[in-house]
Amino acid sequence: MQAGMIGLGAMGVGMASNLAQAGFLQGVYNRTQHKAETWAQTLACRHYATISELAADCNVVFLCVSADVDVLEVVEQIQQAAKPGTIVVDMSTVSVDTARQAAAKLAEKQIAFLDAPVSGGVEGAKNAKLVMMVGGDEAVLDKVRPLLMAMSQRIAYMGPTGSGQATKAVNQIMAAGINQAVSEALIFGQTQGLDMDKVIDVISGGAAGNWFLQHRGPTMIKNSFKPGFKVALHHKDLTICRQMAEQKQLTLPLLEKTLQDYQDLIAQGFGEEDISALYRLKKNLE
């Protein structure tokens, strides 16, 4: 099976690179044409000038774009050009409703759709260590599993269309809580005059250990916030989670607190930094 990748942001580039290394990548498309041309040369694949050309040429199309409206616009173009039997795998983080709309639109032309958001950040995308949460037809998943394995360390089938996105929403809410907890705990530790490198090391190996503490803690205490997962993107994702919660008449205080904190960071010009920049806000760093 030959695949095309639409979207070459920080995550898409890593996933495309691993597809190319495994011999599955036919070509790439990106809104910024120069970026697509450059990466096509690097990955020894074809650069497509339009989404329609890529969709017509590939039997598996991967998406990794930023917003719900982008996904639906891309799906519209794929639907008009792709052959029946094509499989579209959306690895963006969008709402359950958007996933279902995309699946229904593509089904009109006998094009299959999987919602397959990922967790693992830029590091996971680069190192093929992503976790994929997949919704859709399990038989379709089985067809593309070898391609997904080229990009991930675990693939979890979650149920019908939209289940992948619903699972990712759980992940994003939990990530917000972990960010809040780690930020506050590290600031507390500093006020106690502790060697924070030692603190991070020992706690990472205990019951309170977690990926975020291990990978972001050392940079947080050095006031370094190079993006792995940007504040603005997590804010977008949590806004989707809020909408989903409201549909079920749920109020999630931690989610609301994190949305407000991220909004403050964005207003201060830190929206493109890693979400660990929440540490800035809690220490009132300049």
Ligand code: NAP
The other form holds:
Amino acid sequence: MQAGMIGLGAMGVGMASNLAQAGFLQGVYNRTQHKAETWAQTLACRHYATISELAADCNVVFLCVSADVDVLEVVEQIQQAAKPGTIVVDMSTVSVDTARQAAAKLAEKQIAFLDAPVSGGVEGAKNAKLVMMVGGDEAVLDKVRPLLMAMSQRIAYMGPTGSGQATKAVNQIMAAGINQAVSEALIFGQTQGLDMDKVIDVISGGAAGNWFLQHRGPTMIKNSFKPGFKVALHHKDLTICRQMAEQKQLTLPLLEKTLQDYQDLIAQGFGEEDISALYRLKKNLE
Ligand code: NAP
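Taking the form predicted alone as the starting point, write out the structure of the form predicted in complex with this ligand.
Starting with the chain above, the whole complex follows.
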């Protein structure tokens, strides 16, 4: 199988590198072309100047772009150019509705679609340790499983189209709560005059330990918020989660608080920082 990768952002670069290492990567496309040219050289694969050329040439098309509108734009172009039987795998985080729209659009041309959002951060993408939550036809998943395994430590089939994105929404709400808890607890720790590197190390080994504390705690306490996962992207995800909750008459306080905090960070010019920048707001509690 010959795969093409669309979107060489913080996540896409690691994904493409692992596909290349496993011998699956035919070529890459990125909206900002120079990134694709540079990475195509590094990964010894083709650089496609357009999505259409990539889609016509590859029988598996991966994408990892920012938001719903971007996925739909890219899918539109794939649909025009890809051959029937092509499999499109979207690893972006978007809404269930977008996944369904993309699948329906592609089905018009007998092109299969899987929604396959991921968890594990840029480290997971780089080290092939992503956890993938997949929606769509399980038989299609089985066909591309070897390619997904080149990028992931775990692949879970969740059900029909949109189930992967619905599972990821659960993950994003949990991530909001973890960010609130970790940033608030670390500010509290600092006020106690503790050696915070030691605090993070010992707590990481106990019942309150978690991925975010381990990977973002050490930089957070040094006021370093390089992404990682951008505030603006998590804000986009939580807006999707809020819409899904509203459809079920649910109001989620942690989600609302985090959305408000992220809006404040974005208004202050920190939307492109890592979500651990929430620590900036907690510092105002001192
Ligand atoms: P990123 O670094 O901002 O990269 C976004 C990529 O999408 C770039 O390559 C960008 O191209 C491309 N893109 C955006 N709009 C496009 C469009 N309309 N047409 C074509 N290409 C477009 O974002 P990221 O962190 O890699 O995240 C990508 C997706 O994965 C998002 O949905 C995010 O929620 C999800 N995700 C992120 C993480 C994380 O830790 N970062 C973890 C799990 C899931 P340019 O280079 O031209 O801007």
